[in-house]
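Take a look at this single chain in C-alpha cells; it is the form predicted alone.
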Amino acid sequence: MADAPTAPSVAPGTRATIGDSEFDRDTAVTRRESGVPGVYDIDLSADWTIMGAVNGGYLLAVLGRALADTLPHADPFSVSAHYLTASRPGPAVIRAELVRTGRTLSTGQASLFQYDEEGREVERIRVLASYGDLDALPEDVRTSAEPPAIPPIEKCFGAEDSPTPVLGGSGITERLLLKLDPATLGWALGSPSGKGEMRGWFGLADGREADPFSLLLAVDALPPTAFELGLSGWVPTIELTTHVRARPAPGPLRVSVTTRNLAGGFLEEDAEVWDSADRLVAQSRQLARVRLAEGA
C-alpha cells in the first residue's frame, strides 16, 4: 500500500472547484436548439493534446457530457469507446440518443464528428454507455484488489522534472498534476524496464477535486506503458471501457497501468485508479496500435 497521499501543492485560494474549472470548460458541451434532440456542439481545446493530437480520456469526458445531459442517470458507470478516426483541436458535433432506460440504469449512444479538408462529415469517436446513479450504490465490498504501492508524491516526477520537452508537444502535461513512480520511467533514461507497467499519481493542475468525469479522463492520462517495452511514439487507443467504481474521495489519485501483452502490433493496458480513502474507483481496458520499427 502506498505511504498516506498528501494533498497536490496548489497555492491557497487558488483552486478550482468541480463545475467551475478548466477541465469543466473544455468538456462542456452546448445543446443545439434545432427542435432536434441529443445534438451538442463543442470546440475541442488544443490544451489536452499530446504529440498533437486530442487526448482519448479528454475525448470520452466531453461524450460523457454529452449522454449525461441525454440520459435519465447522471453518473457514468460503464463506457465503451471506439476511436474511429484521429480527432482534432476545433469545431465538433456530438449527437447522442437513449438507448434504454430502467429504474436503475440507463444506456445511451454517441459519436462526436468533425469536418475534414474537403468538407465532408467524418465520425471521431462512438460510444456505447450505461448510466445509474453512484450514491445508490451499497457500500458493501468484497475485493481481494489492492492499491498500487507508490512512493509519496514527492518522491515522484512529473513533465516538469524532465530535461527535454515532449516530443511534438504536449498541451495536456500542463493541465495535469501527473508525478510517476521513478520505477515506471526507465524509459525516460534510455532504459525502459521491460515489464509494461506504468504507475503515478494524477490530479488537475488548478486543484479541481476528482469526480465521475474527470476519472474518464485519468484511465487514459498516463504515459503509454508500450514506453517501458522500449517503443517510442504515438500509442492510439482502438478501443476504450472504462468502469466507474464509486465517486471518488477529496484529495489526488493513485493510477496504476499493466500490459502483458504485445502481439501483432497492439497492446492491451488495464487501468486501475485508486482515491485518498483506498478505494478502486475506476477500471479500464483499452487496445491500442503500436508502431513498431522496421525489422522489429
Contents of the next structure:
Protein chains: 2
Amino acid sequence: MADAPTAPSVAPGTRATIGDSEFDRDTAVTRRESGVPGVYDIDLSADWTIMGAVNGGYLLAVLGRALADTLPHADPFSVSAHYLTASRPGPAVIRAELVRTGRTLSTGQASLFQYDEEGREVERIRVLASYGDLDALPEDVRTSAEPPAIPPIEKCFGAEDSPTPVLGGSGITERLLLKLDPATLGWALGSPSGKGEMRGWFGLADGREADPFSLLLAVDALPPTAFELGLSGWVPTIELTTHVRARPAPGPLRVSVTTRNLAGGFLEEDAEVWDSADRLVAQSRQLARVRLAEGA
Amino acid sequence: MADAPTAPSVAPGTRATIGDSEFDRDTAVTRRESGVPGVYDIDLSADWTIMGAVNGGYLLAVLGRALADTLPHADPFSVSAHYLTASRPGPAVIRAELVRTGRTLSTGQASLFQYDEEGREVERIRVLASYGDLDALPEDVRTSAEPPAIPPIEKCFGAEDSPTPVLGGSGITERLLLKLDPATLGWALGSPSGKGEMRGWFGLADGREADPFSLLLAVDALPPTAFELGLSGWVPTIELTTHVRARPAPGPLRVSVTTRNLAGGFLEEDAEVWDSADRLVAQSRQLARVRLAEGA
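Switch from the form predicted alone to the form predicted together with another copy of the chain and give that structure.
Okay, now the whole complex, with that chain kicking things off.
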C-alpha cells in the first residue's frame, strides 16, 4: 500500500513515487505468496555497503517497506531498530507482523535474517515500528527548532571531491548526493575539530526525491561524528530510533548529526533532517559503540 | 540476576540494592516456574498511576526487571518501548524472550499484557532492549553535555507545596521526591512559559537510591512539556527509547526534559538524567501525541 502514494489531498508532484530508481529497486521486498503471511524476500544490494557492511539506514528502509506492506498504515512514524549482527550483501528474508491496529496509528514488528554457512537463519536486525498517515496530520507547526547552518551546497564537499578515496570501496557513496559542511570535514584532512558534529546536504544521486523511506536512510548516511571527535574505525550502531515528523518536500535535504555524550565506550548520535521548505521532517537518535584508540 | 548487584569492583554503598522499597516491591515480577520460560506475573500497583493510568516509566521499570531476569546481562543499556494501549492497575503478565546473546551485550524483547472483560489478553506495551554490564565499561568520559541549571532543591516545588491538588488523584506523586524548577512551573500558575522545557530534582520518596531501573522511571516522571507550551490534557506516549549511560551515584537526580518540535499533533520529549556526581546517566526521547486545543 505504500507503493501507491496518490492521496487526493496532496498536490501532484509533491510526493515521491516509488518507482524504478536505484533506491526503490534496491529496497523492494517480494512478498511470499504461499505460506505464512508477512514473509518477504530481498537480495541486499552491494551497492549500499560501507566498507563491506550493509548500511544501517538502507536496512531500515528495507524493513520499513516490508512493514508498510504488512500494516494498514503506509507511513513510518516511529521506527526503533536494534542491530544484532552485521548484514552482508546477498539474500535475506524479512518476517513482519502486525502487533496492533488503531484508528490513526498501527504498530508492527519486523526482523531481517540472513543465512550462515550451514544455511541456518541468523537475525540481523529487529524493529518495532508505529505507522500512520502523514497526510492526515494537522498542519500546525509550533517548533522552536531551527534548521542547521550549512553553507550552500556548492561550498560543501563530497567523496567525489576528494583526491584520495574516502571510506574506500563503499558502494553507497555513489548512490548518494552527500555534500558535507567543510566545518565538519576536519577528520578527512587529519585535523578533526574535536566537536561531535557532522552536517551536510543529502539526496539520492539519481535524482529520486525524498520520501519517508529515504528519510530512514538519511538519518544514518553521514560519516560518524566520532571521526570529528578524533576517533577512527568502525562505529557499530546498537540501537537507532527514527521519528518521521512530516512528508519531505522535493529538493535536497539538510542533515545535522550531533554527539554530546561520549562515555564508557558508547556515544549517542542525534540526527535531524530538514527539507527544502525548512521543515524538520525527521529526528533520530542512535546509541553506537566506539573504539577508544585515538585516530590520526 | 539483576537482583544481586554485588560486583566486587564496586565500592560498598555505591550501588542501590533491590530490596523492599516501594519501587522494588511494586516492580517485582514473579517468574512462572512451570511451562514456557520467560513468563512473569505482576500486579500493577495503583500507587504508580497518574490520573488513573499506570505511569509509562513504571511500566518500563517492570519490563526492565523481567528482561534482566531473562537475559544474561543485568543492566539495561538501550530500551525501546512502543505503547499500545493504556495499562490499568491490576494483574498483568509479561512474556520476555532472549533474542541474541553477545559477549558484552545481549538483546531481548518483552511484552506486557492485561485482560479484557472476556479475559482475553490485550497487549499494553512492547519493548526491544539491549542489556550489558555498566560496571564493565571503561571509565572514560569525554562528554560536552553539561548538567541542567536547576536551582537548589529547597528552592524548587513539588505537588506537596501546592495549595490545590496537582494532577489530582495521582498515586505516583506520593512515591516520588519531585521538585520542579520554578522556571518551568508557569503552567501550574496559569502562565505557561511557552517554552518546551521541564526540569526538576527526582528521587524516590522513601529514600531508595537510584539504579538503572529507577532511571527508566525518571525519564517519564515529570509533567509533560506540553503544559509549558500552553496545552492541557493527556499526552500519550507512542514510543519511548531510553539509553542508560552510567550507573547513577547515590543522591538525588536532576532531570531535564526538552521539546523542540511540536508539529502535526505530535511532539518529542528529550530527557536527560544527571546524577549527584554530575554524570549524564540516562538519555531518552519519546514521541507523544498532543491535543491541540489551547489550555488555560
